[in-house]
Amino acid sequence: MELRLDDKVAVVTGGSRGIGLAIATEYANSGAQVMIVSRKADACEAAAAEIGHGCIWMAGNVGDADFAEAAIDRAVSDFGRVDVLVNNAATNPYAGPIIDVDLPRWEKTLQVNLTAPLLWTQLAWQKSMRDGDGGCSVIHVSSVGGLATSEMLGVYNLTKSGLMNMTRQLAAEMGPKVRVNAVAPGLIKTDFAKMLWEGDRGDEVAKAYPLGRLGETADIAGAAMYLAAETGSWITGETIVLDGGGLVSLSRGGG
């Protein structure tokens, strides 16, 4: 079955690389205008020339609300509303046990992570979606590890189960024009998850799923298209988890 998003106008955060890359170049050979953002201009030029379709870009930090809304009226001016907002844009700057996080990066992952979702979906609502028609989309690209503790991702998991649970606050509040899920990818093979899979740690992690492989970022795509479509209109307030079965695994352990 072809999924399409024909006369559908995206905005994808994150959308230079990775997951939001794969997403962006999914919404636009399936017929929707895409706006991506990003932190680099270089990263930004590049990828949109890659998506190709007349896909437009802007750089800048998502955790700031000036860039936020500069970015959400842009789209609305180039392309005339805004019906599907990816939030992607993530970063990870701490590596260990929450106890000992510094402030600095604990208030820097929360207002990537989990305050810049908020902001976009509010200005897309505000300039665009609460005034259309309905069947607009919000999706927020969480992680399976917000449904588990971390040695070491202690942080940046308590950021994506808060995306999560924002997820169902949003979809209850913004129905029925808005539609709002989030995807909760496993390992999935990008830069930003390089130190997980490189070499053989990935292939470790990969005998461990039930169908043995490491996430690719098509995988995430597929799903957020599904979403976006036709085919998610009577889905709303879900986290759909695509980590191959990751969580689902028989325990290797005795007793």
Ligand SMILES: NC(=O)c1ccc[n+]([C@@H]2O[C@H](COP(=O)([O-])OP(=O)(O)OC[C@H]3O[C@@H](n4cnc5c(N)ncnc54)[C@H](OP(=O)(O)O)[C@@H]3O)[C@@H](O)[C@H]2O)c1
Given for the second form:
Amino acid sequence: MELRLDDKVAVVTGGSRGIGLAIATEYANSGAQVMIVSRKADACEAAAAEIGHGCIWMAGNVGDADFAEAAIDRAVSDFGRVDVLVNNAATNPYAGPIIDVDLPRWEKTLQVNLTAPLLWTQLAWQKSMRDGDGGCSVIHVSSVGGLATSEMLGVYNLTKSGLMNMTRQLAAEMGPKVRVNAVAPGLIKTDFAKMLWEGDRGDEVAKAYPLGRLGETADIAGAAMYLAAETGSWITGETIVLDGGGLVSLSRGGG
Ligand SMILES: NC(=O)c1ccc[n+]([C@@H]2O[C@H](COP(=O)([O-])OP(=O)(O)OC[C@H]3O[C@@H](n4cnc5c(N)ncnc54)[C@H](OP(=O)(O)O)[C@@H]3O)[C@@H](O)[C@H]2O)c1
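For comparison with the form predicted on its own, provide the form predicted together with this ligand.
Next comes the full complex, this chain leading.
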């Protein structure tokens, strides 16, 4: 089975940098027509140019329902359909115990990390996947934190945990036309997780991982490729943990 996406159309949210950019690049290099979205237009434009292969982009907030609809409409009008949707964009505006979280930051985290993936999946389903020939795939970017408790990241982790459950539920509802899976990364050196790896902190985490290093965006893109391509054709409802063994580490004491 080939790791190719020829003739497939893929939409990647949060595709302007980090994990989303790596996935979009991998897909485009494997033959897919790709659309990326994120909030900053200049970053989207630069990333689309870097990705090449006719990559298109739109700038907006994934939690904005009108933007989501306009983006899926654009992908369908430019490329004819949507075969692969990667719900990758996420936010983490609050660090602290859940018991103390204020309502605005609670709602913002749920809106971007949980409501938006559902909304984008609904739109892709209604406007394309439902009426196609099948072979479609939705991939949620969750987090290994969704399987753990944490002193500071409880709210964020809860949304990632919800995403794993939504993956199973949507897989049951959307088969056989659409497979729905998730990836759950451990610590990856991106802007998003900077406070967790800056200075010596990254080395400490890496030492605790059985595989001895932090993750690279390419580690996650490889799994997203495997799931979207023919190689993943009998996999649905699954979350693949990619964490260098962090979850099974003997020195692990939590998230
Ligand atoms: N890095 C890690 O260690 C790690 C670990 C586990 C899971 N993850 C997950 O991996 C995914 C990607 O994270 P990353 O580390 O690659 O982060 P990143 O490098 O900061 O990239 C995040 C991307 O999402 C976009 N974005 C953020 N909020 C958005 C919004 N509301 N609407 C539209 N686009 C938005 C950003 O662009 P703009 O700012 O221009 O919008 C950017 O393109 C997230 O789901 C994150 O939870 C990351």
